[in-house]
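This document opens with one chain alone, in C-alpha cells, the form predicted alone.
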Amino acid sequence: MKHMKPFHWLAIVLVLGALTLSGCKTEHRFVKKTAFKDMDKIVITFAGPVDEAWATNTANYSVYEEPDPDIVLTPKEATLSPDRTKVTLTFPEALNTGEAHILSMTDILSEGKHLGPALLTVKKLYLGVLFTLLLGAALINNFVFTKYIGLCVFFGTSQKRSTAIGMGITFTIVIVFAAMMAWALYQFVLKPFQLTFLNIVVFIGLVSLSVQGVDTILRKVNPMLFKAFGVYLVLVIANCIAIAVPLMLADNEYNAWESLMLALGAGVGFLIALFLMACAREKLELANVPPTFKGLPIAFVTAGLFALAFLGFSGMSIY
C-alpha cells in the first residue's frame, strides 16, 4: 500500500465517489437495477431470467411513493424482455419520478426456483439529480430572467462586457462560499437548535462575512486580482440572489452536493444573465434608440425580451 502513486489514490477516490453518487447498490441479490423510463414506467434488471407467468402477472407488483406510503400503484401491465432479464411495469397515471418510489414483489421465480420477495427502492440516479440542480439554476430556473431577483446590480453592472464578467465570476466565488457556509450552520446549529426564524439574519451576515473573507484573500494573494474583482465585491451583498439561494437551500433540506450544484448554477446562471445583456446593451450604444427610450428604459425592455427567451425553458425536464 505505500508504494501506490499519488494518482492510483485519486483513482480510487474518483471511483468510491462515484459508486457513492450513482446509488448502484440494490436491496436484493437477484436484481440488478431498477430505473424509471419515460415518465410511466419502472424498468426492473434481472441477474437471470426469470419465468414468465410470474414476471407478466401485475398482481406481483406493488409501487408507492416513499412520503405516501398509503397509496399504492398497481402497474396495468408487465412486460417482459426477450431474454428475460427485464421486466417493464406501464402505470395508467404518470409516476412522480422526483420522488423514490417504493417497488415490492412477491417470490421472485426463476428457472422454477424461489428467490424470496424483494422490496426495492426506485429513484433518479444521483448524478443527474445533481446536474439537474445544475443547469436548472443557471438556464431553466434563472435567477434574473425567470424569478427576477438581483435586478438592482444586474442593470447596473450589465453595461460592458468586461465589468459584466467580473461582477459574474467575483458573485459566484462568494455566492458558492457563503451557501457552503449557510448549509453547515443551518443543519449543524440552527436545525437541531430550533433556531430556523433567525435564518435571514444570520444568512444575511454569512453574506457579508463571505464577502470581507473573499476581499482579504484576494488582496493578500492575488493584489492584481483584487483590483480588477474589488470594486464589484461590495455589490455582492446588494444582490439578492446571495440570500435567496440559502433559503432555498433550508427550505428543500438540500444536502452538501446538492448545496455546492444549486449554488454554483445560480452563479453560472447570473453570470450568463450579465454576459447577454451586457452584449446586447453594447450593440444598443450604436442603435438608433428613441431619445425617450435611451439608457434604463430601453435596458428593461431588452431584459423583458431575454426573459420571454428563457421562459421556453419552463416546464423543461433534463432528467
The other form holds:
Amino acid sequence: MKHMKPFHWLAIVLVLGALTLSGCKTEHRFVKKTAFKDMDKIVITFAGPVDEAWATNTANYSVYEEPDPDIVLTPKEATLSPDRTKVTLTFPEALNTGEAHILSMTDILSEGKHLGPALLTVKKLYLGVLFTLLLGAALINNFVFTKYIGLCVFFGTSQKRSTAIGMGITFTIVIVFAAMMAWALYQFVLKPFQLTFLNIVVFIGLVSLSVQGVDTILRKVNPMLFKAFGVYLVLVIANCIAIAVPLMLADNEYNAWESLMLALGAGVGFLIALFLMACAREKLELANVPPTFKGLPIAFVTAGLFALAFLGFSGMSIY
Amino acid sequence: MDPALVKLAIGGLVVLGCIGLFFGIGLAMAAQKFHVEPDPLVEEVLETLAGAQ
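Switching conditions: you have the form predicted alone, so give me the form predicted together with its partner chain.
Now the full complex is given, and it begins with the chain already shown.
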C-alpha cells in the first residue's frame, strides 16, 4: 500500500463516492428500485412490506411514457410477492421499453403507516441501451447481410483473408472518425441553421474529407501502417456504409455516445462480414464449381446463404 | 420570392462555404505539416514503363 500514489487514492475515493451517491439516490425513500420485466411488466421493489389491499389495487397506479403524459396506461393486474416487498404490474399491451416511463403511485400504505405518494421514473440502464445499439449494428442489423449496403467493396476485398482484415480495420477507424464529425456537424451546424435537407451533400464531403485527412496524416506518422492499408483507405470513400451511418445517426437524433456505438458496430459488423466471406471464398477456390458459376456468381450465392444465416439474428433483443 | 427562403438559402451558402473553407484550409495545412518527400525512383520507374495499364 506504501507505493500507491496520492492520485490513486483520490481516484478510489471519487469512484466510491460516486457509487454511494448513485446508490443512495432514489426518487422515494420507500422505493428501492423499479425495472421493466419482459415486454409488458414493471416491477417495483419496496424497502419494506406493503399492505396487500393497497398494493393489488390497480387504481393506485398510473403510468405514462415520458414524452406524452396525456396517454395514460393503466395496469391490467398488480400482484404482490409473498414477502410483500415486490409489486409486479402487468399491462394489457407491450410497453415501449426504449422510452422512459413515469409511474405515479398514490399514498403508499405499509403496515398501517402512510408513506406519501410517489412519482418514479422507470427506464432501462443506459449502458444496456448502448450495448444493444453496438450489437444491433454489428450482428442483428448487419449492414452487409441484412441491409445489403456496401456490397461493391464487400465483394471486391473478400477474396483473401488478409485483405479482408485490412479493409475491415481501416474501414472501422475511418467510419468512427467520420461519424463523430458528422454527429458534431449535424447537431451544432446543420440543425441550428435549418440546413438538414443538405445532409447527404455535407456527409459525402465529410467522408471524403476524413479519408483524405487519415491518408495525409498516416503517410507521415506511420508509413508502415500506411503501406499495410494500401489501396483500401481510398476504397472507403466508395463504401456506402460510410454514408449510411451518418444519415442514420442524423435521422434517429442519436447523441454522441450512441453515434459512436453505431459507427463502431457498423465497422465491426463489416469486418465480421468480410472475414466470414473471405474464409468461405478461400475454400471455394479449391472447390469444384461449375464453370458458369466460377468467380463472382458463386460468391453472390454464398453471400445470399450468409444473409439467410444472419436472418436468424432478426427480432433478437438483448435488453 | 419569400424573403425567409432567400435568407435560408443565403445563410446556407454562407455556412456551407465557411465549413468548406475551414476544412479545406485544415487539409491544406495538414498536407503541409505532414509533407512526405516522394521517392524520385518511383517517377523514374513509371517513366520507363509502357504505361498501357
